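Shown here is one chain on its own, the form predicted alone, set out as structure tokens.
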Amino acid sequence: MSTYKIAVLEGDGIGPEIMREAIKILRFIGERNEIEFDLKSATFGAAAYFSDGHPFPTETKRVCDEADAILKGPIGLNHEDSKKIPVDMQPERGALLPLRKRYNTFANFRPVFLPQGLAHFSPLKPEIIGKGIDLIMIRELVGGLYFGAKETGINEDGKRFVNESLEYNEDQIKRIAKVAFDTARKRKKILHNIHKSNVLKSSVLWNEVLEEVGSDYPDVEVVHILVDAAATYLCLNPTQFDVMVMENMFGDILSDQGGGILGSLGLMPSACVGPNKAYYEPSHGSAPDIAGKGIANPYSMIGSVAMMLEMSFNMDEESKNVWQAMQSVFSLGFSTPDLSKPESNLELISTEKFGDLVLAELKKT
């Protein structure tokens, strides 16, 4: 029996209440294959920084270290609630950005996924939407203006400051580029490079990078389109889009946008890949305003596990009977409350029910 090792963070707000219903998925699949997969539950976030003293404990990278893969829940509290945490203690600047760097998860995937049959959830007109949306973001995760050089003070003249680089090297640029072209590669052949080259000299490197990468790529074109009008198109034309790269600050904006154009970031999974170790996650924030009432769909959460069958664990067959029995349950028309308004004409039932329903959906594979 094979065994895979996975560190379980929770995370903050419904991250617990989702979690359950991914490990749910993830026990079944390890049963149903003879696979053991042990599980490792960690502290991370804000719980951790009021349990633990730190939002990324020293136990924590212990289990993480230790382990084949990272299934992360979301963090984060609200505004006011930050507050009570030291600005570099709070969950994203003291916890996320320290994971990616730690294992270099400098490879995003942020699929956006909405088949015809759920058209219904996306603000996005039926003609819009067309036969369904079906891209996937690449974003550079670990460079950027999220990680270059920051500096507050009191200029010369008595004013406050800020002063926050944008830093990327070209060996950073090839390895993203390398990743979205062989995607690419791998779906429709066509891959959108999102930069800002008229405004910004780091696209004006990113591009050149890009290109000369692209030259052991000749069966993929490429399509340069500027940040804002991508996020245009995204809008008036998703369904032109099947592959698309882009740096770090880029991909945080248009993959949220991606969540938007679909009805929620609540359908939308993510993996951050590194060389060595990947850790997947909701692309979606921790909710504490529903935090508890068992309202919050999961399946971002148990998408992330299907990303992770396949990306970390070679079980695509399996990673797609995840994606088709979520897929069945909302056909079947049923759906949690925060995706859907009471009007609506479909169940809405609880976020443990939701995960019931997939299981008995995946028993059926």
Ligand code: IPM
Contents of the next structure:
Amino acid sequence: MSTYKIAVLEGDGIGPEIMREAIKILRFIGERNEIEFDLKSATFGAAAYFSDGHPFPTETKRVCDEADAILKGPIGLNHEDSKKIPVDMQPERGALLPLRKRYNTFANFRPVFLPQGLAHFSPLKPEIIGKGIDLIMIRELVGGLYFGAKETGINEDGKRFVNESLEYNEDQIKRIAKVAFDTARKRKKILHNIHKSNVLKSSVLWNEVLEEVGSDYPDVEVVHILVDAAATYLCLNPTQFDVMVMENMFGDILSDQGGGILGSLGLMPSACVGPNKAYYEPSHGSAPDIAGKGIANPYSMIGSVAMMLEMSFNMDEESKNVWQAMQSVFSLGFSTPDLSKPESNLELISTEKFGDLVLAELKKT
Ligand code: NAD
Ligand code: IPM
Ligand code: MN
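Can you now output the form predicted together with ligand IPM? The one shown was the form predicted alone.
And the full complex, kicking off with our chain again.
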């Protein structure tokens, strides 16, 4: 019997609610494959700050270091509550970015997927969606503005100032470009490179290195699109995209737009992959506006489990089964409230019921 150690960081807001359902699915997969998923929970985020005095406690680092993979719920507080925590201890700066840095999880995969049968969830018209939306955004996750030098202070004129720099070196660009080309090669062999080289020198270097890497992938067509235009095309013609690659900040923004064209951020799982460790998290945040109500959509968290099964444990079949089970629950006419529209005839269900139904569907596979 193989054993996989998984660190479970449930996080803040809706984190615990959606994690509970994801764990239900993971445990079932373990049982039926005679795999022991050795789950170790650890505190992380604002909850950890209040309970342990730090958003990424030493004990959590140890649990993560020892794990084969990390499953992470969203972290963060609403705008007002965030102010109760010193800026550098806030969970985004104090926990999430350090987690990404610690494991050098430079490749962030954010699939934006909606089969034709579920097109009614999208705010886009059916003629725009066509046969469904199926693209993947590959976001560089440990460089750029997020990790560049930062300075704040008072300038010579006595005015407050801030200086944040967008930093990349060619190795950082090369490794994410390779991941993007490899992914494109396995899919439709078309790669959309998202950039802003008409203004940013970082994009000039990015494009230069990406093209150099591309010479090893003559079978993959590269299309360069400015990031602002890409935002429009995602609404007007999303089916032109298959694999999109971009730097950290562009990826943060466009991937939330990805959730928007699907109909909810609750449909956005993700994988964050480094050279030696990967962690899996929804793309969205802790949704403070609905936390504690039992209505959050756990698809993103269960989808993150599906990505972990495939990418960390090579359990491709079971991963597909989990995706399929979730699609089936929707096809049967159930949904959490985030996906409902006034005219839709859906039976609205709780986070827990969604998890139970996914489990029931999974048992049929
Ligand atoms: P958010 O993603 O938490 O919420 C945006 C909207 O989407 C809200 O209306 C929310 O209810 C809805 N939503 C998100 N996930 C949902 C789900 N699974 N089911 C149903 N509805 C869902 O963004 P925000 O409100 O801007 O941020 C809240 C906090 O989350 C902030 O502190 C932010 O820093 C943090 N955050 C964390 C992560 C992360 O942990 N990776 C990602 C994004 C934001
Ligand atoms: C995400 C989030 C994070 C990011 C925040 C919480 C630091 O928005 O994972 O998309 O900006 O990367
Ligand atoms: Mn984001």
